[in-house]
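Below you'll find only one chain, the form predicted alone, shown as structure tokens.
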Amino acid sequence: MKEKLISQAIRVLEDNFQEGGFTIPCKGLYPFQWKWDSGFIAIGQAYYDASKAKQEIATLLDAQWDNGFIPHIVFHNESDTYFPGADVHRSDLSPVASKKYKSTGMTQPPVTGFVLEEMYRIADDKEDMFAFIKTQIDKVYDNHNYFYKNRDVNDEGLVFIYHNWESGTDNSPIWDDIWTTMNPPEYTFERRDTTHVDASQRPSKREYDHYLYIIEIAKENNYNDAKIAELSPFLVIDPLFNAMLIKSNQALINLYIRIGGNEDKIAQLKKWQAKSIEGFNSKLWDDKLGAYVHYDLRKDAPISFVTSSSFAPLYANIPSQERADALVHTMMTKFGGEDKYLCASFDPESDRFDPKKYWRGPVWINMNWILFYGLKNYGYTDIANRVKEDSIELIEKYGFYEYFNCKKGTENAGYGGGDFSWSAALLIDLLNN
């Protein structure tokens, strides 16, 4: 069964690979290159085609802006199946944007650092992969430098996101209270996502108005981070985003030590790392919930909900063992019932939970992958294995979907895009571990 699933996963990735040297998340719904998708995709590709994995990352990093920023979507090609496209985002408004590629002016969780380390771990030909990493690692370092220089408004080692799409968890209930502080215009546009996927599984038209309004503010200010920090109604410290940055910092430290030299970069990364971990533990831990939470910089207050992002710090070795124990207790109490697959993307006990709707409750394979390794870090092998087995069972039963209903016994529990690349790529990794 394992071999059959792996060969099906490889077929999905091969079908989604494009001539330009990148892989789309899935056909129709997501026809371009996405930042964190490409990272996870490269991990799967490294098992069966190292050259494709290298191409995936090199193509993404080729679209880096002059200031180290890496956009969340790179528009390599024209497509009328996705909104909002390059003509809405207008990356050319920024004086530091890539001249070679059209892109968005927002980013996504910085996974590329730890992805390089994973590719090295997986590679059969270590020498070849190491040579590749040496050509790319400084670009990833420059991306981290961008974050700490431009996105850490309080100089506390925690970087902000200015748009919900930067979080990766696009329409999470976390953002609901922020939307109530905004009253954007009603934009006229043609949605494309709902022509591919049932509208009940996607964000609403009014939610899209909020998303577009934030983009308009960023565009009016030519994607200048200082102006965005001043003016964006959405300014959040996200535990998933910052945990991925911390995990990637450590990966860069490890890789630079292996390369040799680079003492100044290693010293700088260690400085960032110490400040980030301290800031993370002091600002984002909610003792009452026993979990890490998001922080709203506009209100200067925590957003007190438990999400799958609350558990991402386990992957980056951020909590003490005592805190990790509390975190796992919270997860198993709220998310871990025998009638459920681990791990829902939002607290199933909340009245905002929706098991079918995008990031408002379904299980995501990429979040489960992060959780699997995070639980193993702290000795929770049995629960890690349950997360792994649940992920495999969901794909075996329903197919390589974008996300899944967490409630067991649901008919047709696979939702969103079908033949979804990161579901396939990360399944390959889980089945090999």
Contents of the next structure:
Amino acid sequence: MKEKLISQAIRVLEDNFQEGGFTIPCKGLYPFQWKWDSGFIAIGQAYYDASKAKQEIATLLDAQWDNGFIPHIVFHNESDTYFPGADVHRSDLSPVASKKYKSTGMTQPPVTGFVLEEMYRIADDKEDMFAFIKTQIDKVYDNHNYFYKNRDVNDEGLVFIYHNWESGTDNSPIWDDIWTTMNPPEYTFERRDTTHVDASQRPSKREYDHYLYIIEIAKENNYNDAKIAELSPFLVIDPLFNAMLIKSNQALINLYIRIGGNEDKIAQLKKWQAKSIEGFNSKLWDDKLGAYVHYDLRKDAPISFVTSSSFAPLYANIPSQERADALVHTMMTKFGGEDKYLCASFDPESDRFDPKKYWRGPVWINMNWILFYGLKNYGYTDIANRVKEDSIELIEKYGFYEYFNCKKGTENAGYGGGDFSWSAALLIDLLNN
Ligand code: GLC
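Can you swap the form predicted alone for the form predicted together with ligand GLC?
Now the complete complex, all chains and molecules, led by this one.
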């Protein structure tokens, strides 16, 4: 069974690989290179084709901007199957954007640091992979420098996101209350996502108006971060995003130590790291919920809901053991019933939960992968194994879908895009661990 699943997963990744040296998340629905997708994809590729994994990351980092920023989509090619494309995002408005590639002017969770470390762990030819890492690591460092310099507005070690697409959890109910503070125009546009996927599994038209409106504000300000921090109606500290940054800080520290020298960078990373972990634990922990939560910088108030992002800090060793115990208790009570697959993306007990709609409830394999390693960090081996077995079962039963209904026994429980790259890539890793 294992061998068969792995070869199917490799086939998905190979089919989605493009001539330009990158892998699309999914045919039709997502026809370009996405930032955090590429990171997860490279982890899977490292098992069967190290040169492809290296190429995936090198291609992504080649699109880095002069200020260290790495965009969330790199438009390597033209495509009319996706909206909003390069002509909407207009990265050329920014004076520091890449001259070589068109991209968006927003980013995604900073996974690249820990992905480099994972690629090293997985590689058979360590020497070769290490040589590659040495050529790329400074770009990732520059990216972290960008975040701390431009996005930590309160100087508390926590960086903001200014758009829901930066979170990676696009239409989470977390943003619902932010949308009510905005009244964007009714834009006229032709969506493409709902030609590939049933509309009941995707965000609404009105949600898209909000998404576009924030982009317009960023564009009017040429993607200047200080202006965005001042003007964007959406300004959030996201626990998933910041946990990925913290995990990647640690990976960079480990890799620089292995490389030798680089004392200044190691010292700087350790400073950021200590401050971030401290800020994270004091600002994002919600004692009543027993979970980490998002924080709305516009309202200067926490957004008190439990999502799968609430558990990501386990992966980055952010909580104390005591806090981790409370967090896992919350997870098992709300998300862990025997009738459910772990782990829904939004609190199944909430009336905002929707088991079919994208990030409003379904299970995502990348979040499960983060959880699997996070739970293992704190000694929760049995629950970690359940997360792993649930992920394998969902894919085996329904296929390499983008997301899944968490309710056991659902017919056709695979939703969104099919033959989805990170579901395939991370399954390869889970089956090998
Ligand atoms: C969706 C997901 C996002 C992902 C992208 C490409 O927009 O919400 O996290 O990066 O698809 O797969």
